[in-house]
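For reference, the chain that follows is the form predicted alone, supplied as structure tokens.
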Amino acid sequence: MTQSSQFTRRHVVTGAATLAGAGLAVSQAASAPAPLPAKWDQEADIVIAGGGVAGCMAAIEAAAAGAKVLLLQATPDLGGNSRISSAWIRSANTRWHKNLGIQDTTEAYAKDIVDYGGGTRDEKKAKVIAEVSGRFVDRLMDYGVKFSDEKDTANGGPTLRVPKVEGRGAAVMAAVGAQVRKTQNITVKTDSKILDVYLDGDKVAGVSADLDGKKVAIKAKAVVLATGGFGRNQKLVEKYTNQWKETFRIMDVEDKGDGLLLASALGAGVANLQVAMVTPLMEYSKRIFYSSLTLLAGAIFVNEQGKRFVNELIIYTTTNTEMLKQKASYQIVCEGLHPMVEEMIKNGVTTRADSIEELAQKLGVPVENIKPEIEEHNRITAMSGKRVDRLGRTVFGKPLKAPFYFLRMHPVMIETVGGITIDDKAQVVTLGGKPVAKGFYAAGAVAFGEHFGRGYRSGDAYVYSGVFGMVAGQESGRYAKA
């Protein structure tokens, strides 16, 4: 699969399934832990499973606490979903904000997190995110990650809480991965994955892992799961997010739910397994993913009849659901709309039309259908003050004008965001909030759990992963060295 341009995670969409009659949450009965091995093959203070931003930040923090860390990554290199993200990071009080003179408070940000959750988000965790987000972004800057000066009022709001990384997630993970590899006390094993967690009574004793194709027992005082979601496990997708079973996928190939299954079997709570991140922005023929920036700049969607059928910028639940009802969906763009249009043209996924009449002819739609759509969109775009069209769109950008370009689009699943539950110290907990075992932590998509039940905004996932990766590393490091 080809990946392209800036990768945005604007909104989360929910699938139709509910779980065990419990709506947004279901608890699974714990199974008996695996018996302790007769002997240990290796030893580390902390084993971290997953090498995305959550796992890498956890490793750096744990090593800083003096712990010897073994970081397992299932693929040949570090990065995971964090590498293919747009790396918009919702945050407050970073050096980026201070350099641009943007005033904010952690109290206001924490309240915003809770308010957006509509009663579904934990206030303690919201406070941690708000307080640590600035340190997380500043740490990335220390590693050499550069941020754009773009002030995104559409996604960041008046407080501009969404700094954007230049080079997207690939740039973040190149810098973070390099930091991991040069940090003392961290051993990285790629093409390796966790298989099980051993418990000795109420505490972690170690793990079983596949290291280069060999099953080994590793003695450890603490474990951090950062294994991602389950979008590459079609059986789990069909069970919990069946509405999106036929969407394209753009996510790490090892997003198979290993951590989710492992932790829930030990008694971890799980929540919102029916929720997935799905966006309408995968190009159909070459399967190149594009961000929503062209839509924010003024692009529109039309169907196989040449008619607009949805507010392109509404929460993606609606956009994707409506797209799946159409025989085909096309994005209409034009030169000068956004730099991404040039990339679309360069990638050979667009068709040019020098007039609306030619656009209609090449799309194979009645001109009397598409012409009024473009004219009405341009009329409202040119208005001043508050603007709302018949579909509820309120962000308009630039007008559409010849030459036009169009490309066919299809919904794509970026990530599942239901997962196991953690507390404000990144401990894996039951639905009742009780730690499953001492020394058992999690961060990243595997532990999104209850946090994204209400919805997702640009920059939520990256900050949640980075912050709780840092917290998991700090807490597991303290525990292992105590």
Ligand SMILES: Cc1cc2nc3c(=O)[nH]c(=O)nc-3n(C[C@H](O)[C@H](O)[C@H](O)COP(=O)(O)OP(=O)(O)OC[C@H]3O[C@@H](n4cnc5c(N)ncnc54)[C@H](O)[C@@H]3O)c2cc1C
Contents of the next structure:
Amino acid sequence: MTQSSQFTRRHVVTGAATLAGAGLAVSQAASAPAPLPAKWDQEADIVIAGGGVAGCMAAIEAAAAGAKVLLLQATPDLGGNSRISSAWIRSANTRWHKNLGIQDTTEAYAKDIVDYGGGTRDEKKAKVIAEVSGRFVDRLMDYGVKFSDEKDTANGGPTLRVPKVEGRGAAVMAAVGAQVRKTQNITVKTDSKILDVYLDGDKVAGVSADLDGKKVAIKAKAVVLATGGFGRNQKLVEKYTNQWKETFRIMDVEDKGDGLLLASALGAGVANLQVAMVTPLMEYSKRIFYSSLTLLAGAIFVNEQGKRFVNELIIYTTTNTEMLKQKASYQIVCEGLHPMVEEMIKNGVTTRADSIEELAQKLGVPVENIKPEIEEHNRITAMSGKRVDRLGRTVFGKPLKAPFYFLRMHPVMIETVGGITIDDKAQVVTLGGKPVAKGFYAAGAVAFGEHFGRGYRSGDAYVYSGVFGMVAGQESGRYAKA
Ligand SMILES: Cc1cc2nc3c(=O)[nH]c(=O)nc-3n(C[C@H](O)[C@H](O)[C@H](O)COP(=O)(O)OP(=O)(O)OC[C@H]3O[C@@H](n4cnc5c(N)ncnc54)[C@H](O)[C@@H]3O)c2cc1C
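Can you swap the form predicted alone for the form predicted together with this ligand?
Up next: the whole complex, starting with the chain shown before.
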């Protein structure tokens, strides 16, 4: 973990002491471990907190290693952000790649992960993501998840590396949830939350949890935290990502930072709490989240003057920052651009215009502003070879043709990106890379740690969560059965 210890120090914005008291949804705010309970009410080999893709994949793997698993999920259903997600999954060497004849290697993918981090990422973790990503996606296929044949570089990645799930995260979590429920040795408790992790010396001894409204002590050899981010904890948002404190949120209701607070209180390293994923992809009136597929297919954003104001496909933070400077932002799409346009029309969030003149009139913008924007965009779209427009856009799909449709867009926060630090075995570690306790693991958004200081590209977060979920399950299973 030498890499991590260097970069986490550089990227850390806070430690346990400053987190304590910031709207704790867990019972422990101090940095000393909670005293062991007088008696245990229940026992499991492994307690996993959080039933998104990270927690569910961990549960399946740990059970496969022969461990008895108790999976706690705060809401009535498994799913979390993993269900709301678009579920683009950056990966290599999957059956999807092979079926579509895409040439790629795990080495090239690992290099891309490291390069994108600009010197802030752990090379060992990058290797794990690249190597396990193929097994993760293939496993989803085994569970019945279907991927579209759509090939693109997913907002600027270097290779055709991002399979997209048909039916998005809802389809993934329906299949993964069904797998969890039919796997022997996994007990799922919904409406139940982890509250504390108990340590006995240098080992995990168990947890306290709110189970069906009752606080219980559960003896366990290992714990996996997979509780997601903290975007629903307004105190933490104001403290760390204050510029987005009034931004709309589309995320799990329990994204309250429980795992982050709990682990940091026990000494886990914490990094990048100031980073949040805010995308320009929410329709304003009904607050529906769309992916960037229509933009990749050729859609543009214009402002209240009918002028384009940003490269629509640059990193989200830049698009949002520019969007917030406009009085209003509209996405212009047209029939036949992408199947998602039909979904937008069906959702009742679009206005139709049969000509550019009608588009200008219905948007209330000067036609002499919007007409050249669309004509110029179509002119560059029609060109062959490497193309760059005046705003730096390099990805073009189809031309925009009547009938047009427009919908008002707004930035939305979908996830916080900082979190506790884990090593390549998914062990919760200090900023120096030392395991906090034997049997203490984390995966997914709660453990984004140092990895996403630059935010994530579409597809980066789902794979990180699924892969480290699998690793945490295997490692905790092995540890608990040793
Ligand atoms: C709208 C949207 C679109 C996205 N699109 C993409 C994409 O296309 N590609 C990509 O790579 N990433 C995408 N992401 C991000 C990606 O989906 C997430 O990073 C990933 O799913 C996180 O998985 P997870 O299992 O760590 O967390 P979650 O799926 O959020 O699961 C955490 C679970 O823990 C539960 N929980 C919280 N506190 C407790 C507690 N104390 N005890 C027990 N349970 C608790 C929560 O209720 C939740 O169910 C998107 C996210 C959103 C919101």
